[in-house]
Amino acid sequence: MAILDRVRDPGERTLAVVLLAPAFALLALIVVYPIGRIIYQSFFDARLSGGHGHRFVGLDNYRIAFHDTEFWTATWHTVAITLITVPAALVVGLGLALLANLPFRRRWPVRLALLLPWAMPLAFAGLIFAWFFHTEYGIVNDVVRRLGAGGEPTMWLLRPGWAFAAVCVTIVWKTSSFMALILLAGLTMIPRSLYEAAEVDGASHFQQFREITLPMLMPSIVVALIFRTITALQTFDIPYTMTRGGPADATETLAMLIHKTTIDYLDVGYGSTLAVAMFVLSLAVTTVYLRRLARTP
């Protein structure tokens, strides 16, 4: 009878376990198992070509990665893209969010304009900007020429430095709207009465922005930075469609190296090792952000 009574009227802890069990099972299926499988695969020599078979090698793949110049170069490119595009997208996104939050009579066209770049597929954006930066018929060189800058057209995607800059510009354009949407949601939650009280006290617009907007917006900023940083560390589509990692691997990211290792070279074991490295990097950055978010009032 006691067991039947417990089933009919479960306690709060039992009810919570029952209700959350499907979510935990789904999370384990789509997140925990794939991550565990990749970690397990990283300890094997699993090349699908050459007849090497599937044999356990322990930490050999990690030792190879530690001494792999291509791995460190791709990691540096990934970190550099993150350090450049995330703050730039935050600044641009904050400006767009403030603009969209102004008391327009009709706000929906401005907010729709924020949504369109974010909704565009990454590969499509990369192809568009690859055309923009094309040496012969790209719009960027055409604008430069019309502004009176003569000489030979700049080979944006054929020189390492210019190609890297073009990729960063494209990523900032694509991702700043995402940042703006998150920050706009945070701006709408700030009570208008705070600004009215500040105006009564004689605070300027800059003082209101510094003392009210930024502190109240900080949780939204941290959340936006978490999502944007994780996606930046996993950058693949835009540099792949624009430059294929070139010229001379100048724009190859860690995700592109993983793709090349597993798909082109068919080295699943070493590719899994590189994927584990990217996962650890993303996890470390996310942990820093979450600690910052926990300290945010």
Contents of the next structure:
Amino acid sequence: MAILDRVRDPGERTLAVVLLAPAFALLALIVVYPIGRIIYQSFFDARLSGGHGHRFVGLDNYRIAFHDTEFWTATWHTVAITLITVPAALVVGLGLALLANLPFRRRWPVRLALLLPWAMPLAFAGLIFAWFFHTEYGIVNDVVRRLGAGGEPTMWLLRPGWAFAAVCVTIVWKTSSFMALILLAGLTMIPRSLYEAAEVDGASHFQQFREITLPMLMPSIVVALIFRTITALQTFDIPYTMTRGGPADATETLAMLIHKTTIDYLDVGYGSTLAVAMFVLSLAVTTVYLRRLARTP
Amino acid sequence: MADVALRGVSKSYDGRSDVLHGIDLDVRHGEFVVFVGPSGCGKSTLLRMIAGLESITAGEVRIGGQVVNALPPRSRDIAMVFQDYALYPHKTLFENMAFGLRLRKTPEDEIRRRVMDAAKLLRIDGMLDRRPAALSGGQRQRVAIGRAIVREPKVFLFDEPLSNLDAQLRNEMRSEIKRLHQRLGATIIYVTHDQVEAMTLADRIAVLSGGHRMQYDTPDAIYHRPATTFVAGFIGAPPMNLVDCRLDGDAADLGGVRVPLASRSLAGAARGAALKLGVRPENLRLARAGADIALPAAVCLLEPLGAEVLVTLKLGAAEVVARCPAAFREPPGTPVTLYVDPSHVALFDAASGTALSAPSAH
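Structure of the form predicted in complex with its partner chain (previous: the form predicted on its own):
Entire complex below, previous chain first.
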């Protein structure tokens, strides 16, 4: 009761409010206000050049977006990149984590190698891979040629399908190490004795992986998937530096379309509408993941 | 059930420091053998080598007459109970116990029968749908034992299974394991650092120190006829008193006090040789009986245990502990006379620590 009395003490409550206020103020300033402002802006025609000034248009921007093929194409690219690169990065990352968890005599070079792609800036990775996939000077075509595949060199970044595949490969390379780091942390938490017990019980290596590693790694996998999916929905830097969204918008994502609409076309109202659409998409995916996470034992 | 034989089993890591040195040991069919020794003596490593969880550097391990050196754990038909229980946290108790049987493609109704039988035996049959996190330490250990039982293996291996439990639970589980052995008649190899567990559970005890087998015998022989000063000091609580002395004719000279060693053969001990005289605390008495000899001593410390009192006494230059009746209440500094029957005295070579003469009676 004494504790409750203390909490009910108005002085204490004031102190609590005062102590929490800076955090709330900061949160309001950098999260709540920008989101609110974007939602507000999405109801206006706010073209900075060639428009009719700042004019309230209600749901017009949303109606336009609904009939805008470029918006649906960019959304589909974003979803496709997410659906392809997130599971691929999970599989590659899991493989890398299992590899890094092997009893190497020296572990730090392995872990450093794992960290490097993650530490590299996204735009940097995009530029490097743009060179890798370069039609004439790229290492990819060089390897293909050396392996004996003759004929014309593939124009990786100039054909829609190949360009999309190249962007996905780059994203998987860049993001697998992040997955691997989270999964490696999870792997090191699994007690060695569980594998020994399973070995004595008669489990093969594959059965140990299926019966112990995977179920015990599930919380780490869900966390890694949440982080990776949210960042995949925001994909911008790699396709921007590799293809600028081309050829013919084949690799344009929602984030790139928002950037183009707002920065290149100076259409802040419609850009905000697209940003709200991306926000809703991210929110929906996060909610699904968090519900799944809450169910994980 | 099967017998286990170790022949010259050695272990070294990276070919450098030896962890185990040529261990020879036979475990008979249905026998309960305990490996006991201090931390780092190699007892768990030896058990893990029998299980197949550690490679064997040299020597041979046979289970049921078959050399198993090259066999993986799953092909050795053993079951192991781990110190940290090693229960699969995401599986229910039933699934934990059934796991090994399912991997061996045992029919589902047979699995159910065996798991239920083991669960009833271990009194965990009412909680088989729970997960390990919902159990107490003692219950988890029961599940770990149940997981071993359902497999009906040739040999059970226990790696310090009680060391994570509190004292009371440890005593209860110790009795249960003993009862279980009596009921199943299984071949069990059990590792512990607790000499009370070793004494109470074992048919035979292997005392290990520094990777060497110091003695392998029945608990009775280990207690009353220790082969080395290490065994004498490790087994027994409080341990055997070891007092420096010299051989003087047919007596041990404790610095003025002579303990006659008549009718003992002391092969290899020359006159004046440095010896250690060993006597268990319960064999130092405050009242004369029979052929006892008298030793002048002084009380140093009293440690009452309720049923008895442990009295630390100054005997010449040494300190010894005597187990005395609870009524003994002489204050520190009081001179007393200790009585010891010379036939209860063990003698060890002071340099090597090996026994020269065991007590002739106990």
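Positions refer to the first chain, counted from 1. For clarity, a rigid core is taken as the largest C-alpha set superposing within 1.5 Å between two forms. Treat the numbers as computed from the prediction; the structure is a model and nothing was measured.
- Put the two forms on the same core and the Cα of L283 is off by less than 2 Å between these two forms.
- In this core superposition, A25 moves its Cα by 2.8 Å between these two forms.
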